[in-house]
Amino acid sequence: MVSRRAAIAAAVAVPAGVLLGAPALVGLLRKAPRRVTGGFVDDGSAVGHALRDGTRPAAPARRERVPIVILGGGVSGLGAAWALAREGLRDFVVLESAREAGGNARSGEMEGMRHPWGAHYLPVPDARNTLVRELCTDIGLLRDGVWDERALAFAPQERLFQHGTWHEGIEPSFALTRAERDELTRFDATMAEWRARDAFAVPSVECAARTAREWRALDRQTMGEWLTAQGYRTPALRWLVDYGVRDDYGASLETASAWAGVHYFAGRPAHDAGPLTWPEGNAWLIARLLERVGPRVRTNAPVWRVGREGARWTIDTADIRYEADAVIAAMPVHALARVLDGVSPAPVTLDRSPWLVANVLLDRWPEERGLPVAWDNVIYDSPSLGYVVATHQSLRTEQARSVWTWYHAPVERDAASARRWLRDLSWGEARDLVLNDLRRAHPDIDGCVARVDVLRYGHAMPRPTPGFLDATAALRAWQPGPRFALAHTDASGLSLFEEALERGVSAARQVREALRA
């Protein structure tokens, strides 16, 4: 039989050519015998610690007149944009504080091989998800109701490492017993019974509102808490959640709320087409967007000041000072309450959950035990979250070199604390850490590695703990002034590509309809 991957390859030119003394890691952590050369990416914190600390530059003497200012360049920022410039809006600014747009959606290359540097996929939306399937619609995704085939993930797609060798799927259903069997077999229909009634969907907002009645005492509880309330106490199965949620929102089963924590099981159909993916990840979907308003898109522009003067707003970046109509802020609550001057501040932050990230360069494949290597690889009871073949969509049936992006979530420390060990963290100790992971399924990956790049995220996204609906219901109605619209995914709470996008588009609505009033 011939595959997907073969056969599009034959169809398309192709051009020749976790922590440092965490009890999961002791007695692990050893010097890599090999020399691997590195370092850390830039991650912007500098913009973000100058603001906690009130280091501002002085008020710039340039001014200039734009009726809609954009206050941050990731999804939600150019979803936003996207939207006006579709309804024929396309005199306004995105005010970017990095040196690309992109957020959580950023990407990097090593030696002509792009890869992601934090999401790096899109769930296939279903019938559902009208926003998301116009977008797809309106780049070239999604044609006619089918999906761009070299978009969607490559077989095999998911494998786990338990018990010496690499199994087919996500799912630690490998040598259980009945018993193990039937609890996961029991907490599958449950989420199939919530998934069917629809009770948690993406985009969340309307959902969140509806369950906060039905389902209040979901967020009331951790996910661990319920699970255990409701008799689950298979390990492979608490494994299995602690996964999505460490996964989804950087938390743990002590710290998710257990709404957020079935949402996450239960808000998307089971089996899709996909998932959508691409070398650089969710950066080829920025690329899109930035096709569109690109041009009124701009970097290195933080900013420092959003204040009123009369009946406009005024916005400081280091050399201009923006006079607007209307403000779209979609950039964190903690960093917006940074800037705001002189106007009502936001009524909760949320907590934020940091995350490491690392792009390796491999020069050789290291040997596998079972299942051939795949898209998505995760290693059972690891600290990390695996790592997904940046190449694995490449239509070339042969790849020497490969680059692998390898996922952290710190969760079990507390948020502050695993912002200050990143912090702390120098290169070599990421390096070992990361490869210390991967020798647990790959014991030769020392003779494998060439090159390690880390970039670490103090404030990655929101982390949807117990309360967090009540909190971004909040954060929903809050108005600090006359035509503004916060588009961050913290109104939702959930920091993913379609809230992104829905609180994007909501935001540019709302604007839109406040200027025409």
Ligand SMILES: Cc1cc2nc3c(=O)[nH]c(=O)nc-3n(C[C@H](O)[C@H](O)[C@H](O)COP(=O)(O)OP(=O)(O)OC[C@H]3O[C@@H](n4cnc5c(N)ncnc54)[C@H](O)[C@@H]3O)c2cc1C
Contents of the next structure:
Amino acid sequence: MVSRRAAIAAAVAVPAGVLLGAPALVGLLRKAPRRVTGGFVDDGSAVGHALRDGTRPAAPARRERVPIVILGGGVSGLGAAWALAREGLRDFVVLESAREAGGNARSGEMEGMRHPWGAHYLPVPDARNTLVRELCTDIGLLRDGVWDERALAFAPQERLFQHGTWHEGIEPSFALTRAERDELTRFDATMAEWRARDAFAVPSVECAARTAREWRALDRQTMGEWLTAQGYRTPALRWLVDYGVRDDYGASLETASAWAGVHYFAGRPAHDAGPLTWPEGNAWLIARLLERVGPRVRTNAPVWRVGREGARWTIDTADIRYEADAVIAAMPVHALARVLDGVSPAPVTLDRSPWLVANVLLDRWPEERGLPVAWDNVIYDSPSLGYVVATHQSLRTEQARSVWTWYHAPVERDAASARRWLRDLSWGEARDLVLNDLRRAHPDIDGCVARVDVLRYGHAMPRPTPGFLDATAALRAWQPGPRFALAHTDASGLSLFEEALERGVSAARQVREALRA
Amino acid sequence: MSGRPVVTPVTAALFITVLLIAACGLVYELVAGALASYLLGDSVTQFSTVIGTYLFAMGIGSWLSRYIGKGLIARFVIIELLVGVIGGFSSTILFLAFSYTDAFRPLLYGLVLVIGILVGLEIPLLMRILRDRFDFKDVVANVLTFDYVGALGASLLFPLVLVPRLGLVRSALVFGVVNVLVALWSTRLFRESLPRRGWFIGVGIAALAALGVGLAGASRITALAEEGLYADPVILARDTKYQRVVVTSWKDDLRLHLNGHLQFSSRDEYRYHETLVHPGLAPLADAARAAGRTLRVLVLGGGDGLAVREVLRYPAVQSVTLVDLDAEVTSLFRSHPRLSTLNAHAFDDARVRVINADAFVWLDGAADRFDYVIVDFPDPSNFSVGKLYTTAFYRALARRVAEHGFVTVQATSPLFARSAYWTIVETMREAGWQVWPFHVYVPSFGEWGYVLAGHAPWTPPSEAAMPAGLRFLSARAVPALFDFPVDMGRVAAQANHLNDQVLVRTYEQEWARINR
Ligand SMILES: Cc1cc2nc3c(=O)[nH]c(=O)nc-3n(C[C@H](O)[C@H](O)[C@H](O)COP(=O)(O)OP(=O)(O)OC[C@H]3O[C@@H](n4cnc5c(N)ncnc54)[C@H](O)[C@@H]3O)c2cc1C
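Give me the form predicted together with this ligand now, not the form predicted alone.
Complete assembly follows, chain above in first position.
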């Protein structure tokens, strides 16, 4: 007789052996994972951190007199420059700390394929948004009321991975109960009604909802609280709204102001032909702006002190002290706080959302289930925001390789601990985070990926938490000295291309008026 | 026997057997349902009828079990071996049957019936085997519990692991292996009460070997099944970087298939290509000859050289530029004796230049202008190819065409995909072209549609303008091509853009209706 233990062992081992061994027998087991290369990309935070830690370079030897100095070469700074240039002005400079202008709209390249590192699209501006339409006309995107077809996101534009397959669009519409479907319909109808009332708009600073008491009440609660109070319980709906506030603000239902959450849905037309996008994302727009103002932009020029000398502003970079009549601050307020010297500091601080972005090089495409690959690809119930296919805007019919830009706003921790988590993250951990997430929808992703580059943003953008309307109003009213204007999107609280452009253009107008007075 | 069950190693092993065979049984059922849905479409009908037949067959099996009196264990082992082999090869058989026979449905339900009966026999037999070792109420409870647990496992494993990782052919084979291993294991478990044990083991090992061969050749089986989809003997099959090229031949008929789609049949391709080339080119060549000018022609797609053959009939043509993605296709049609005979050695003509490039990107980067352009791309069946049928493409095309030039675009069937056809016409119109839609009958394709377009007026060619040697088209026949019978007549359509690709969606719906 076989012993009882041996028999039980056999009873477990044999079927287990069958299940594991049969595939192994015929070489079906997965091969050892392939080597993925990559690393962290410079996030440009070294200068800021050095300033924060008290390092001050010696005062620059050279002086240069420039009537208007713009601090920061992101969208808002270049937007201000564009506005000045359009008025025929040439006596200004843009000082940008990084090697290239662009800020959150910067881009990169992998084996000849361009890709975004941050902002990657611009929604088609509606008729109310005259400023952005003006820019689009200026740079040839909009001709006689017709959008350049090549800049509109190619079909299929968006897809959602849910229940094991890809569906078109990102609104979950699959396997819902009647009650859940009704809730989604009710939400859509409410947003449509509010949209029709025209209170919310992009850009938002001038919109009626910023000042009308009835809408401002939304800013006293989080989006999650508001949804609950309105009886919205459907997980699919809450997921969709959470996705929206993560995508635009790097916030969550628990942290985003309900005003900002509603703005995401009611601030723009429900459907348009777009968005407008390019392989390198909004860096394409940056390049067009630079075609117009490039000679006035000085890169590799971190500003480390801004103070006053008599009636003038003095702005110090490593080698030049600029003497200016007016300053346009197009850098984030927290960074500005470190360089302002002897003038009144900003009245408020804003929460800032950290972000993690990865660019993934694929040397072959994974198998697909359901709708074929889209421009924007979202995985339901994933902590990430999914990925954008940088090669989607290619006119090629056959593409052997691709780059995917994967976005993640770590909202499951508060901003400060998320920043610490980001700082301590190793590249290997980041790579696994990306690949594990992609594997939810693409089981064979490991065989496709050759490289993963990662960018960590500690303070990517302002986070519109409850109360941000008052906070940003205080920022806009802030006057640390004469002929000073804040252009950065911090002054709006909503980090969007349109807001940045509008803030920049309006700051330019503000200092022009002050200079004339 | 006493009331409290004693868990002996043998009984524990038996319950695991129940779990495994339940999983196997369910997998075969799911494989059949999924395969039928995949090949025949209409998954609701396929799954309902397969599951119904299968459950009914299990009922027959249970009923038949009463006629098995003695030799329970030997019978059980035989059944396991049979289920393993038949179930394991079920998807292979069905795949091949679909390609090579007309008997897919009878075979499908026949196999489901046989497997169902065998699986239906398993549990009653096992219960009776266990009856002597257990209390009856425990037998029923335990066997059914493990049966259902196994079913749950299989039903989760199937969509999550088996289909994505292994595919249908391998999944069935792997579970066939499991069944046979259960049989072999049973011969060990019951070695005291099993006569002729060696014989059973031998058969089991043979079955394992057969299934192993099946597994090793699974990808070949799928490929074989695919080749069976071609009616004629395959004389050449090649996977290029971009597509699967298959040439078949039956008597004097030569056919080219790309990714399973028929591109031409040598019996009637002249109808297709003469109609594609001459209505637009003949008037241009005539005018050029009268004025003593020469013509530059561009062919996009059409790597088979058959359109080029037609173009080269005109002495006024000074150069032909052919842009095709796939270098392997163009070189095949340059060097293969039968294929290059078909295009009259067009690629050896000094006037012809071949460029292997992605057409849209090439067009964007090109600086030349052409008097006549032939656009002969595959049908817009996916979003990639669909880009070549957008207003953006036709606008880029306009920049490469001389002021008095024309283009002709192959535009799928106005009969089978009527909206798709008129969508292409509308797309060209929106891109600023003046359009003249026309069509022809090609027996191996059916009714086929084209769009002739230009920025200057077009008049049909005179008899003198037509080149010599045509087998189908005459000047007299040209105007009739531009007349559309009622069932192919113009329908309202929206233009196709890069950002909506309405054409791909329309095309897909219309052809799905035809191919049902
Ligand atoms: C990951 C990510 C994705 C995004 N996606 C989108 C999108 O798809 N669409 C969209 O509309 N918006 C998107 N955004 C929002 C984006 O922030 C805005 O669209 C816009 O780019 C903000 O521009 P800005 O000029 O206000 O700020 P920033 O881009 O932050 O520009 C500030 C500039 O100041 C510079 N600077 C800082 N300190 C100094 C110093 N001491 N001296 C000199 N220069 C300094 C910085 O280097 C930077 O260039 C995204 C943001 C992130 C982080």
